[in-house]
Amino acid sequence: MEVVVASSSVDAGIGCWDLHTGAEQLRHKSCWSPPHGLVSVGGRFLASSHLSPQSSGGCIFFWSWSKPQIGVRSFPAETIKPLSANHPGTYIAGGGVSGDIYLWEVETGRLLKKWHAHYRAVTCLVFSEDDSLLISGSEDGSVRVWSLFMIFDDLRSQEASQLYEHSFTGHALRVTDVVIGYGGSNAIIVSASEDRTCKVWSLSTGALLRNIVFPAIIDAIVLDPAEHVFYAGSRDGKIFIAALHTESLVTSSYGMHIIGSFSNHSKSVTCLAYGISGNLLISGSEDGMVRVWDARTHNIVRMFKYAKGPVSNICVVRPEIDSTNRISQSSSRKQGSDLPPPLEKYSNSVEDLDAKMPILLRGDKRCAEVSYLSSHVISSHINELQRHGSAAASELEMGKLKDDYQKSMQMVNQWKKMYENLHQFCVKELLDGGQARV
């Protein structure tokens, strides 16, 4: 089952519908989520940022598939608007109004990292397909690419002149949406802005590949699965189709690279999503309607009446289902617990984070942990002992720490060996496959 989930920036709750039958599954209550403030966490549960006019700060809510009420409330250090989760659902990233980005571990709620990403508020966040990169857009008009390997490597982070891999600064106004394609390091990034442009960037070179000027402000974009075109939802109610590789005709009434449009919304198109299976495009609007389109014919397949308020977010999820083809009431339960604990407001000490770092395996919903101490933490312990401890105590502790250091280095060497073996295996498979085709 594929479920369309929609939320609003006013208190209209969260609506869930079966994409292919139109049946409403569940209506969650009391949710005020801003644009990009709703995310499915590994298909196990929903997370939303919450900006109520009755409260000065913001919250982050977790929602179970089985209950309409809020399951878990988190109170971060500042107002968080955009949220994003990696594909297995082990990390949640949040963008603050200060320009900071927060990264939490879902299983424990620990705040793993926080860094200053932009000069103004973060407006959108998205993980790359392999979850190694996080892309952010901001009110300052910039789009930045962050490597999680760099973010978690304290030594490299301290030595680097900047944390980001790329900083795209071509937009003149606030960035409204960002998407990334497939292809690993050769993927493309498309960004939309209130300056009425969408820009296509190369992830490998950082170059601007295409600049497309639209007749109206674009608030939402989505790539088609083949990445021949992308769809752009505008504030005049139209959904534009823009070419990623081919040129549009000079006689196009919309401008270069825009090959068409379609519309049935009476107000601004605020969010877009693509179905997991089938060639279906889903759009949400300020008119309170969610429409499902056949992406080939541009005909409306079905419509969902959300609520009186505007639709601010849409996501397509494939949760677990029970024998009656309904969302399973135990789909989000894990080891007897409905939902994970609340997200931490502040991070723990550096030593605690280094002693227990999560290792993410792509495609695995679990997070394996390994205990070790990084070299700079061990060095700081030794220096502290030398300053304050007795000579005998320092010598004993130093021996223990050196032993821990050797164990951690052995573990690093084992990981390097595993990587080299995996690399050789992949190369061999590619070469054998090429010879077989010949």
Second form
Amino acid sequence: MEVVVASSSVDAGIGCWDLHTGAEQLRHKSCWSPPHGLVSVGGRFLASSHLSPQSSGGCIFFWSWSKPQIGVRSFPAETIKPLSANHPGTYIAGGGVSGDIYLWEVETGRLLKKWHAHYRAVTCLVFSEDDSLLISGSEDGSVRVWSLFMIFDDLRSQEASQLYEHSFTGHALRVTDVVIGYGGSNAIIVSASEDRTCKVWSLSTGALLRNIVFPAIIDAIVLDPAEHVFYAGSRDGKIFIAALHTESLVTSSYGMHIIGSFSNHSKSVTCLAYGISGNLLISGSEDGMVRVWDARTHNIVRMFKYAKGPVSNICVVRPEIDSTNRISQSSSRKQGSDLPPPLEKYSNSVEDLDAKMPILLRGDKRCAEVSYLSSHVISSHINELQRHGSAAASELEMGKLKDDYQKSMQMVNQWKKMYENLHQFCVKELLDGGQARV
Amino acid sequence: MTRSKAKSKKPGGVDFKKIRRKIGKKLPPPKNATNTEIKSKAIVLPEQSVAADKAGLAVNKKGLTLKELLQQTSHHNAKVRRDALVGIKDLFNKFPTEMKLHKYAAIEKLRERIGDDDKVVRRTLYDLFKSVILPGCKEDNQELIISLLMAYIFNAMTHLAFDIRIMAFDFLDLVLQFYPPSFSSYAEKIFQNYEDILRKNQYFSQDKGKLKDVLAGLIRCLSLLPWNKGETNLVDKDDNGRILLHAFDDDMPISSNGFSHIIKKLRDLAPVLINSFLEFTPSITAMASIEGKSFGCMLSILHGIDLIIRSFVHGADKESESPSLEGEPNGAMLDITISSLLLKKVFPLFPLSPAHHLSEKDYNRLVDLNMAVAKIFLELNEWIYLPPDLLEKYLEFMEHALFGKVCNDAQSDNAVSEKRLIQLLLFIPKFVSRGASHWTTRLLQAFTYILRESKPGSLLKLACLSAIEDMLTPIQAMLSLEKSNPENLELQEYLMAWIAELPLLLIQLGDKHPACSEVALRLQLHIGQRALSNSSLACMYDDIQDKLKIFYCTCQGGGKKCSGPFVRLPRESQELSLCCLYYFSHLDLPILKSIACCCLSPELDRSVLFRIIEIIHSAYREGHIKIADHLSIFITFVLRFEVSPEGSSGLKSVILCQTFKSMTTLLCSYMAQIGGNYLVLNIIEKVIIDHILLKPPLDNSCSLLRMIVTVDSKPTRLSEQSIIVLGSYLSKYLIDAAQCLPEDYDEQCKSSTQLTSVHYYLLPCFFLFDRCHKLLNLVLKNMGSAIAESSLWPMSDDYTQHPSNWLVRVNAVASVLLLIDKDPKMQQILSSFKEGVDSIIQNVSSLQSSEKISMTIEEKHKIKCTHDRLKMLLR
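Complement to the form predicted on its own: the form predicted in complex with the partner chain:
Let's see the whole complex now, leading with the same chain.
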């Protein structure tokens, strides 16, 4: 199941719709998420930064898929606006208004690292495809690429003159969105800014590959999966198509490298997402509608009425509802079962960990690195596995295996049938062919 | 043979047949005669060239073809050779196609003359290559031509005759000028040859001019090294026009292997240069005046050393990036010899001071030399540890130079000294980035002096600005690390002083130096982007805005023609300056007003106007502008916009109208985005009503009404008082609007432009009426009384001095009512106010019958028509 999740910066909850059937799912309550503040953590649960006018500081809330109420509340040291999680959902990164980036471990809620990244508030955060790089955009107009290896290597980061791998300072105003393409170290990064431009950067050389000037401010961008083009949602309600690896006509009416545009004749486009399966483009707008477009024909396929207020975030997620349910049944934890503990405010748990560690590691320079592997997480996992050895767990395991067995048997039968059919067909063909020749 | 055969036949015959021959008769040809006729297609005879027919062939003045000329170039007589070269030049000039066809052959033959014994021949050849052949081969395969020539040039460089060698360097210079990329493939050999020639300094002692030429060539080669010409390359790399994202880059830098070879050569070259420099120094200190040529030589030598040092520094940088490149100790170890040589021999000489009093010219020359030495020293200082006492001396010199104490006062502001100072300025950011010390303070003080003293728009100012830009990051890094350090605090103070200079500079620059303005604005933007991390810096940055007011709008009195330099800057600079606005943590009303004033200047481009509004709104969204200020600026925009340009006597410009309409649309959409319409209405209601009382022009009031409509809701939220004010105003507004219609306006032609524009004016009123029926009632009443008034006191009002004037008014009221009636929704509302309409009709009819006003028959007819039209309405 592919679910479109949308949230707003004014309270309208988190709306979820099945992308292919259009059925509305559970609406999660009380969410005021700023742009780029909503994220699905590995498909297991939803996390969102929360910036309501009532509370002074920002907080981060978790929702499980099955419950509309807030599952876990965390209160970080400062207001966090953008959030991002790596693909398996083991880490959450958040960007603070002071320009700091925080990195938490989801399983334990530990603040693993915090570093000063920008001169002004971080506006967007995104992990690269292989989760080794974190790309951040800021209000000061810079886009920086952080290697997590560097961040966690205390020795190297002390030696190096700067922590970041690249710092792109081409934008004159606040960066509104950043996306990274495929291709590992040779990927491209596209950044949009309030200075009405989108810039394409090369990750390998750190060079500016292309500068595209739009007729309006671009608030959201999304890459076409094949990276032929990218779509840019503008404040005047149009979605522009800009060329990447495709031939662009110089004589376009909008400007260099802009191939065309399509419009929903409404207020500004605030966020864009691309469907996981199917060639679908999903846009959220200031008027509170979520529109699903056929990316090829640019026709609206579906429309979700979200709320009156502006949509600030859209994610397309494949929620792991089944597996989480099973765990919640089996595990001994009673409430908020499938959600991890809240994120910590300060990173202070390093000391007690060190106490447990053998002292001989201290002399080694790699010691610092080791401490970030958070050994007690692993030991708790081991504990859990041992508990799984109990009768209930083994029963469950048996059930699972039986399920699997049945499924496999069905598959086998199906394959057999298919083989039979194919065999018959071939024989028939051969015979027919032979007769015809005769 | 034939004869003997005939003889042998004779005995065979019995008798001789007597043949009688007649005298004079021709004999028949004998049977055994040999055919002596010669047949051939052509006869080739070696002949004299002078006599040959050369029609159709390309020849020079003397009638020689290219082939002959080339042959003559290897003639043993020097004069013939020279003449041949002159001839070739002449030929090629006359027949460019001839050169295209035979250039490779020609070059192949001509290159032999590079090592010619005769000086005149070499000169002529040089001239031939320079003026004809190389310029003509620009589009061809240059690599091939170069490779044809290079071998012979290198050969000539090792010739025994000194003159030939020198000339070979000239040829090399020529070739490199013609095709600079070829340098990289021959670099090693070229430097080797330079080294060899410079070692032979005994030859040069007589002729300084030649040495100067050779050094000039060497410097040209050194600056061709890829790392020395880096700055110029960056400009070309602006690849906005590239069609492909990942295009193949063909300008490969020299491979790391080649690089290390070149470095090795340079290492050999440096001591030679230093030695030849040292040979000059005694003459400098001893002599009373410096000879021009030897001064030139010294300067070139120093320049050369500087370039070599820079290459080493670059090499060291590269090595630090990839330490495991080669096992050989290339970096630090490599240059111990050179640096120690410099330290021992050259640096202690500094500053070169004359033994005697020098003339001004000579003094300046000496300063130049000192500057060059200082530059080398500072360059080296970046990279290796130099004794502090020496450093002290150099820094002192630098400080003096910056304060302008080194040069004579009379010449302190000429271009030459400016250029020197620019070179020194480059080192300040580098020095500052090494950390604070008491010298940084002194240097920065000098720097601040220069920044203030340099002329706006000069290159020096530009260099200062870019130096500040370079210093921004290190200073901020230092400040963020430890704030309490007093030296760091001083740094911060300097930074603040520079920031305070910026707005003054921008205003001084005006629109005269767009390039310099752009740099200054970019600097301002970068400071703004980073200001937040440091509170006092942010404060300082915010304080700029007060001074920047004049940049946007020169006079604050609200008079006309007061646009500041901003309006006339190029588009990019305008964009930068607008971006700066976004980063003020709070934008105050005064600067907003001056921006608004500049927006309304007719010189400003329409797209810039929209961009300004967009950025102001972005700043508002970030909370940098108070909501009241924001809204009041919006209202100012709408109120002060002039639809009719000055001097057009009230005629509206269509383009301006369009702009105004779309601006209003934009502003209204932004107002709607603010959210909390009720609140917004509360804020703007009073202001707008106050302004409406002053009766602004039609278009402006229409936009004001649109604003109200945007934030109002269905049952109106306007206060009672405002409704009364609006009621009286709208009746006049509607009448004015209806007067835009032509008098003979036909109801059938709906598409007329006037009708749509009138409809545009009426639309906001319709919304108001829909939301507040009472307002319509009020308006109807007011209109009725207006007609009644004019009928009662026709002479008292200005309006009704002439009957046709009030006639127009009555007519307008009628059209308004008809237009309202046309709208289906309005029709419904109107029908609930029958008595209002009735009273208007009543008034009209009473006017008709009034005897106080004298009307012509035509006018009477018109009023009758109007009356009838209104009556139609009632049915």
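If you superpose the two forms and keep the largest set of C-alpha atoms that fall within 1.5 Å, you have the rigid core. None of these values were measured; they are calculated from a predicted model. Residue numbers count along the first chain shown, from 1.
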Is_shifted residue 407 between the two forms (CA, 2 Å cut-off, rigid core): yes
Yes/no, residue 21 Cα shift of 2 Å or more between the two forms with rigid core fixed: no
C-alpha of residue 420 moved at least 2 Å between the two forms on rigid core: yes
